[in-house]
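Take a look at this single chain, the form predicted alone, given in structure tokens.
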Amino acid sequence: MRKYVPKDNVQGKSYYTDRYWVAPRVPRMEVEADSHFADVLKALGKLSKESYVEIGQLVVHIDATTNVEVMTVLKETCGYTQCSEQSAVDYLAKDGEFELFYQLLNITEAKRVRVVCRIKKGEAIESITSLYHSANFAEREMFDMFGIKVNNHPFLKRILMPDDWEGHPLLKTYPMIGDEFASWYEVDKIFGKEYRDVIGPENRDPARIDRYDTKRFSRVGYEVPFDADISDGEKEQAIEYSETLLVDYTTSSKTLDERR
């Protein structure tokens, strides 16, 4: 059982000392000598610009132009035969760059290496599909979601969004509920732009509830006809409870003998 914490005057005592709490950085440890990771760094040599250990895995920062060379060494010399993940992070507003990362696994030694590099907007990265077949879909997803081009990819096209989609949804500048193109995409695609006034834009926020929607939501206690206009408000209706199926627990209910 969790320890009880008094809730007296809880609003007067802020949970965090700062207005915006920032999680502490994961500790970065130096690579131990005569360890497996030390051998990995020795094999990489000058290809490694910066290295440290985080949560038991080696993190290596490299130059983006050497990614294929680095992956070749890690796979053929160090035994990292599996690329389990590859993607990017949008730091365009902060640094004007993307941060790309590769997550590699050495199954024999049960060790992981994270390779990190940076590229500027508009720059391309070399494909590693010749070394890791799993990178095929990952690179296509990176192109689809961030717009990062991958040179020498065997089939670089969108993988999640439609081929004619405009924009890249994982960019931080992309609207969370989509832009105008996203709102009208299915209407234009299926019916044509001439039906925009008839159908209306797509609601891309599934959690959104319209206060005046009288088509899709029940209005218990305020029932109105289907598709009624309630812009001027609606009257409260008395709720009727069934004597056999439902019970109004807000009032004293009849006993079983009275029902019989």
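Residue numbers count along the first chain shown, from 1. Only the largest set of C-alpha atoms that superpose within 1.5 Å between the two forms is called the rigid core. Every value quoted in this text rests on a predicted model; they were computed, and no experiment measured them. Compared with the form predicted together with the partner chain:
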Second form
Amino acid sequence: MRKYVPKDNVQGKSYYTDRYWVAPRVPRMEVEADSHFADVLKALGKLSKESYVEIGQLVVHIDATTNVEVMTVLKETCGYTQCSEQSAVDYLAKDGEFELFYQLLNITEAKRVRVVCRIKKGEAIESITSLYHSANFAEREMFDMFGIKVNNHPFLKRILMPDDWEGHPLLKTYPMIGDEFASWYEVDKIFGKEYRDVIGPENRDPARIDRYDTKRFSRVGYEVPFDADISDGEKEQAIEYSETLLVDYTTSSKTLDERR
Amino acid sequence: MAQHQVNYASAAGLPIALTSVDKLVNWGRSNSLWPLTYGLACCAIEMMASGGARYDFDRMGTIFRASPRQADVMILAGTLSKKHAEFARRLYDQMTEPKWVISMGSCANTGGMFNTYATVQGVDRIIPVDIYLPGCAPRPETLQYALMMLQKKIRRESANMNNNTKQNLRLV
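I have the form predicted alone already, so could you send the form predicted together with the partner chain?
The next block holds the full complex; its first chain is the one shown before.
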């Protein structure tokens, strides 16, 4: 028999995990000698701490303090003229660190390089906006979503969330449906905090049926006036059916087929 | 002639004329509902299709207006994010009375599938809604039906909007 697993809140979380599931790993290959990537690593020299090829992409781990230096080498010497994406991954629970990555593209060679570095919580990173203008918005988004400060950024300001927002939503510790600040944000902003009681908390379950809500729901078998208060129990009334439905077939002479 | 006895002294002496004015005013209001050109997400595509030649809202006297000052219906077509909520409310406040609101689609009704920190869980949290329109996204026919239901609703209510208590969220 299959082991019983409690199925409370099955919609909220996945309770079934395959015992034989092994998360697939992308194979990491050595950098081949005399290839383009070998030249890149040669140009980087000691700046590269660790390097391998993953799905045709060179991944270079660097020290976070040398990121501008590395980008300068990659752009000026190796021809990586585009920074297509830059962001971070939250590994705070596992290692207490953020993993920052820069996706670079060399158009003439049709090659991509990912530069990866790690910073601790509260540490800042140097901006690469002076080299790649595309990093401007990416670094702002990283600041918005993770709270990672970027030094020497021309305009470090939240990009997606409102300026007066509290919290950084892409952190693993941030709840998916938002904290208290998030759940009251629009009410506080438009009406003021004193209107929280008037408007009430968010209904996160659209399928919820409130039996005492006579405004939005009608009661089956009970005739309740619109918007009447029935919180202390409603008056029970007998269900009245239309007389055409009250044909007694047990005493009727008709057989089942004839009825149809 | 009226067969029943009419008390001309009650209600400022104008019991019959007032109901007629109601009918006339509501006839005018319901047959020239001008919605605000205001799209939030993919529902706005359906809203635009409704305004276009194929579904042709114009035949119902419904023309989209680009200014809230000229509009009297607000169609909230799409996902309302929390960042945008104050601007939606401001546009609603800028519309002149009388005004009505249609909440179009699942996202506007309840937040829909966006059960997240950044989405308003139903626009009725910030704006009083007259018609909730289900669908993801609703077809133009559905929006057209909603508009006809709104017309029906307007024809039922008193022309004097001060007597209407529907806007319970309005700030004094």
